[in-house]
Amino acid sequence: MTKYIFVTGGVCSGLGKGITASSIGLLLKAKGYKVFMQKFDPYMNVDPGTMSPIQHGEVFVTADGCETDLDLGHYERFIDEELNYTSNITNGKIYSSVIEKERRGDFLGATIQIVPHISNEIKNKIYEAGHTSEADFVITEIGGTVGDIESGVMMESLRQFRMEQTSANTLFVHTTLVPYLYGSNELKTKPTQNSIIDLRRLGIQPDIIVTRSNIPLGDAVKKKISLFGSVPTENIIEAIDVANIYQIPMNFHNQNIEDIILNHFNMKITKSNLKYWEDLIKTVTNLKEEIEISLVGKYTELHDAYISVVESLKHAGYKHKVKININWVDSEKLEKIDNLEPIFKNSKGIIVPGGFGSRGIEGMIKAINYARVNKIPFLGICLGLQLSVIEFTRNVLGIEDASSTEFNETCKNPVIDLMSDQKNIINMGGTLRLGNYECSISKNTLAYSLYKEESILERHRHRYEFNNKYKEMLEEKGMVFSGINPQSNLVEIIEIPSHPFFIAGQFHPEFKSRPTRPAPLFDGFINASTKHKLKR
């Protein structure tokens, strides 16, 4: 029988509620049990797919196609494992399902509460999770804290879910924040107390409580904090501040929190496989050389905007035991610089990632030219790889005027049109190319030697594409399109021969990184940048 353990937070958000369910989630897993997680976010929408990656940051996509909070992404990083539809479940998604079955009439003309329709319909999403994924332990993370007017909801439900299940099928861990006080120089635990409180009044008795400080509890803290949250000391589990979040799995392992977890449950203890995760930290901690990249966007106000992108460049930094240093690029305001040089002066990479609309594509068409004709190691995701070709289009096939239908709908030479069943779409949400679609690579390219498969499968999340008519134009001056979809004939990869290392995907190849696995274009892109280092 699956089991369910829940994640909750107090006090303020930002604890690492993510990370603690991740760090959870990899320690079973070494275990060898079967993990899957969830994400409940409280928020209305239906999906962050339509929300702005300044206000929510980056929007992460599934294998299936499902668009998610950016949590997703260190799920997937930490467990390894490939997550779906049934692993984002917001406010707005419950309450759309509940809203479409009365619309339906499957409610049989009943009034339709908050409970049970509403609390039903989540513990429905949870139950869902577990039959489908056939998972031993099922790990949901609820967003934002206790006593959150968005989601009481949620919180009700879980009481339900524990009542039915009973606490020998469901355990509850709740992160809180210890400060600590310079002038009194003391750790307060007065805040875990009352959001522990707060948990209790909505009929939740924490079974683990993981507290977030920047040094140690000590002893007679953590008994204070015991005593006056109903938990034995052991189940206390301290997440310091570290340089590496990658140490922290390992900080809750030295506490035994699998263990803690495994014994709450009845279930077998077994020896921990986690030799590949200390090895990492090791690489990690003693990265000496260092290289400089530069990230072109219309974001980068919030970094968490691209979170995917930089890791997976640490990722393949990692590999190559290169610390990798982001220089990161308003490309709206690069419209108005005429002199690049002292932008990328130590950059001995450039990239630009995926992004949506008009504003600051001249900055990142100039960037790209840049890196083109000063032979810098390039790498274009999604937009980048569209922007690719408009620059390409403009600046040596001599077509001044190319563009894309997403920036000028009357454009005379769309070298990136709109797909011809995007074009009658009306709703914005949900209706974008999404998710795993095939690519077939050719031999005796760029992509090949980094790929090594003549066939994979990437996740997608755009809605234009290169428009083939430009194709064969392209070709003859130099432009390689080595990567194009089976089924559909639709350009993925694009790179230039002569120059030491272009490519660009129209996909979108970071949500497939992972910390000893890096994607194999950023692998690619950071070897050569290395090599680029040496050179200069």
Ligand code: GLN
Second form
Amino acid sequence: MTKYIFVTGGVCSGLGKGITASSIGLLLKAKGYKVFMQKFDPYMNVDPGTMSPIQHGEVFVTADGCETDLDLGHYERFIDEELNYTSNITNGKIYSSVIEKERRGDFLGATIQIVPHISNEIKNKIYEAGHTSEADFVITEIGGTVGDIESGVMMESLRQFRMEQTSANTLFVHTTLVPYLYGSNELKTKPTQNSIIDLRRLGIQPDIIVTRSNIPLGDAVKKKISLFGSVPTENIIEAIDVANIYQIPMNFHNQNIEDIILNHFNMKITKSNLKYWEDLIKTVTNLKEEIEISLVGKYTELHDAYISVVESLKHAGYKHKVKININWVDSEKLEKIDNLEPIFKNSKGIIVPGGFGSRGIEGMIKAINYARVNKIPFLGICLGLQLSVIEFTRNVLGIEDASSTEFNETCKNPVIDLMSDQKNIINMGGTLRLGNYECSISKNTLAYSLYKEESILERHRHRYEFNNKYKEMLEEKGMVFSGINPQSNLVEIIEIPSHPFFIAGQFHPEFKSRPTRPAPLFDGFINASTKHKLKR
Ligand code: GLN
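Would you mind generating the form predicted in complex with glutamine now that we have the form predicted alone?
Now the complete complex, all chains and molecules, led by this one.
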């Protein structure tokens, strides 16, 4: 029988609720239990797919093609399980599904109300995650802060859920902030007390409180939170600031959070299998060498827009024992600069990740040209592949007006064009080519040497594709199409063998990278970067 764990947040956002939920998931999995995770986002968008990456951060894509919140990336990286469409629920999804049912007449004349219709829909999504995953634990994180207007009905649904399932099958973890005030030089518990009061007003009593602070709480502060929060002191778990998020599970483990949870549910306390994670932490905290990698994109003002790319670079760095320092390069700014040398002179690799729209693309093309001509290791992702093809067509084949119909609809040489099944699409939301597609890899290529497999599955999120009409012309000049989707013949991987390391994928390898198992393209890219010699 599935047990349900809910993770809420108080005081303010950005406390690391997602990492808290992920760490609990990792620790329960390390006890041999099956874990599934879910995020509830209280916004009215159906999914984050149509939101600006600068506002919302990265859109994480699951294997089954659901566009989701970036927290799902943390979940997958920590618990190493593939999540799916049941893992990200938004108010937009809930309301549109209830309204659709109402229009169909499913409610047989009833007046549709927030309670019970919306709250039932929400509870059903939690049950659905339990039934379809058959996990021992479903961990559901609620976005936003307790007391927000938007999340009100979600919290009410959780109250009802606990009533139905009792505390024998449910557990609430509340994450809060315990700030340190300079001047009075003490930790303040009042914000935590107040957020617990807010939670109780909604009918929910937390079982575990996770406190974010920059110094240890000490016994007196813990006792105070215990008294006002009505939780035993041992159920107050300290989340002290750390240099690297992957350290957090070990910190929680040292405070026995997983045993507290298993005791709550009267479940067997087995031995933890955490050796692999301890080894990772040893590596992470002992990286002596550092290398700089330039990330060229148009959303660089919000680093969260590239979070899975950044994590994947780090994962590959762990394998090759180097710390990755990212040189964030705003592609739009490159457009006005002639000499790129000062920008890239310390970089041992250049990466151009995904993106949409025409702003900043000429800057990315310039960066790709710089990497190709100067033989600097290069990795292109999705838009990065498309722009690599444009750069090569323009500068090697001399076809100066080569472009993508995404940027120039009437372009005469559309080396990147709309996929045929995309031509009649009107709705922008959820209609990209999404999720897992197969890619067949040719032997004797860089791609094959990295993947060591002839057939792979990678996750996609794009509307445009390489235009096969230009394939032969590009091949003649030295571009190799090493990965192809066998069903549609779409190009999945390109490479330039005369370059020390130049490769790009139409998919997003960053979604499958794990801290202890870097994605092959990132692994190869960082390996090549460590070997690249900087000009003196
Ligand atoms: N904008 C391009 C497309 O839609 C690339 C998308 C991406 O980089 N994720 O095809």
